[in-house]
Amino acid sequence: MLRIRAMTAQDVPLGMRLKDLAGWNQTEADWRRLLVLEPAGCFVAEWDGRPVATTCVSVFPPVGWVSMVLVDPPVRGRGIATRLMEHGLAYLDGRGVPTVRLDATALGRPVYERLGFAAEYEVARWEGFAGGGPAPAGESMPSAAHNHASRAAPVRAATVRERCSCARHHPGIAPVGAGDAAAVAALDAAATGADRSRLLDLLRQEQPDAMKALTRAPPDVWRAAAGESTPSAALGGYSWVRPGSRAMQIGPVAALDDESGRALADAALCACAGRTVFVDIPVPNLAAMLWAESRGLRVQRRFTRMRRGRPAPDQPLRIWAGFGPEKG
């Protein structure tokens, strides 16, 4: 009855249908990126020959990340998610991955606990209008239930940016150049406890100007640096934003200190001016949580970050926004 096979690009429409039924924010680009990162680690479950469920695993040494565990509602309760998880975990075990992590919804958490996962900390998804506070009269903020970026007309960005309190960007924030890729990857690894350099390279290739880095050196120093807009030695953090199917997603954002984190998060928020945004923040990072509240965002839901195997040496206080539940 149940058959598990490798996922291919031809299965992306299936993934999009299942994530739409779940109300998630991923796009086709997110699915295709998962297939590029781990071609042999994405799986589809078929029930009586019909594809009904998915899961993907990605390896960011020494961490394996599990995501996109989705089951068609008519066939839930038949153990399909558990079988898919077991299949994905066997793949990671075969790769010798010592730590497996995931961000669990309330629905999925009992499944993961039965498979040996333990809770580490919570991640809060903040939602709001990227305009320095609540949407003004006549520009109501669409709810998460119906705010599809492809259908909702954004408020004129220039108008919102004029009243956005974060419009005055830190002078050291600039697009990440090729010469800074290694420094960004090292900073990300220090924050997350994983080597996500392949992921970061893909993001820069997809949207070269969307990834920003902040240098803490004085402006005359970083402007004078030969061939570099953000000298690696002075890197204070980086950020990225991307369009989702329901809202703009801010993240990942990682910073060495709270001042850098606020500056990068503010710049990312202004880059989304006039649209609804999602930001996934580790609850232990109180400074980031207070930043989100001060910008008029509200907690939409919470995930539980869970682990199987060795602890990952991450630093949640340096994580101002995660990429999202599919890549940590």
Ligand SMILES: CC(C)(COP(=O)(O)OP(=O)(O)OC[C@H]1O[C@@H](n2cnc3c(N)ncnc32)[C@H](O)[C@@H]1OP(=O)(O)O)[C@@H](O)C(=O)NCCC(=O)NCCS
The other form holds:
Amino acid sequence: MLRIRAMTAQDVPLGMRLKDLAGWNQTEADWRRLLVLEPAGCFVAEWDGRPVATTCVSVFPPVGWVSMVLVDPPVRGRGIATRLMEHGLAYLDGRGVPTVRLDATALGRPVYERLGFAAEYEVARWEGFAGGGPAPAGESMPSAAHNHASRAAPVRAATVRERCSCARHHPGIAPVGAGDAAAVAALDAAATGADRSRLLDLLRQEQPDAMKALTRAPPDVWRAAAGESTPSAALGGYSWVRPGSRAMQIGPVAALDDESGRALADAALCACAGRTVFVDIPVPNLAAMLWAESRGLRVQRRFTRMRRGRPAPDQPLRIWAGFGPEKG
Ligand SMILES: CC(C)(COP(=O)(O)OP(=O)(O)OC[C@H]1O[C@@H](n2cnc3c(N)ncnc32)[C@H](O)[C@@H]1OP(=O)(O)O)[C@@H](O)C(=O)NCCC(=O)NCCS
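Now show me the form predicted in complex with the ligand, since the one above was the form predicted alone.
Zooming out: every chain and molecule, the one shown earlier first.
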């Protein structure tokens, strides 16, 4: 007998157990953020009174984002994910959301197709060891084989971290101040086709220094403005990184041009030096895919970005890293 009820903070351990069984990267903070974003939009399914499955939806106007569709392995194939999805979609209909999106795993895709979702594009999850920032001219980047060796040898990782000089990064990269928040949200909305300002505010509150903005200006302007706050009018992109249960997750990273995207992605990688990283990159963004390859990362898996309802144009070429499947 199936019953669907609201998820609460007390269900976070259930969510953690289910996502661990699926080998996912989320932390308790990720679950709690979903509950804060949409307290009435997170659901638990109980089978004969036992909690066995979860699904969360978030509203980033005009998009409703579906995530954390997880079913306990012993009760899969009984229609539980389908029923939870129908419940979540009815909730989003009630909120008047015209577009629903998600990043599907291979297991989830057939369930969503039967519910009317269609594929938009692929998202590649790159994985690797962050050995430092971009190599100086004449120095080759660490290879994937080298990265594995580094992972097995923490001493080597420390050595690599010492080599990482963020001074090599774009001089315009700095933590996002409150005055830049609106410009960051506007750039993110243009890239993703969704207003994620509430999410971005939460991320800045959680880790104020982890969100970085890149402002574009000629070098002489940087010298003149040293020590002063940077003008948000010239914002070229932003980035965020967060700890996951298996790896540091780089993303979101959105940029107006490839040069800004590369610089922000390198700075994010540098911020994760000495750690394993995941980066979810839309496959159409060839420049970002080539960046990941050049930095010694390798594709670990793929997701399918899917949509139901009206198109909400995003710009994958400006997305250098998605947030991750739970927020797109
Ligand atoms: C993907 C996942 C959520 C599906 O959950 P589920 O509850 O098994 O999904 P459903 O039962 O609704 O549908 C799955 C299959 O069961 C079938 N089914 C549905 N109702 C059924 C019933 N009453 N009896 C038997 N089979 C049934 C469906 O037709 C479907 O068949 P398929 O093999 O052709 O795909 C689950 O496999 C899971 O948690 N996987 C790991 C995490 C993951 O990848 N999540 C998706 C993220 S995008």
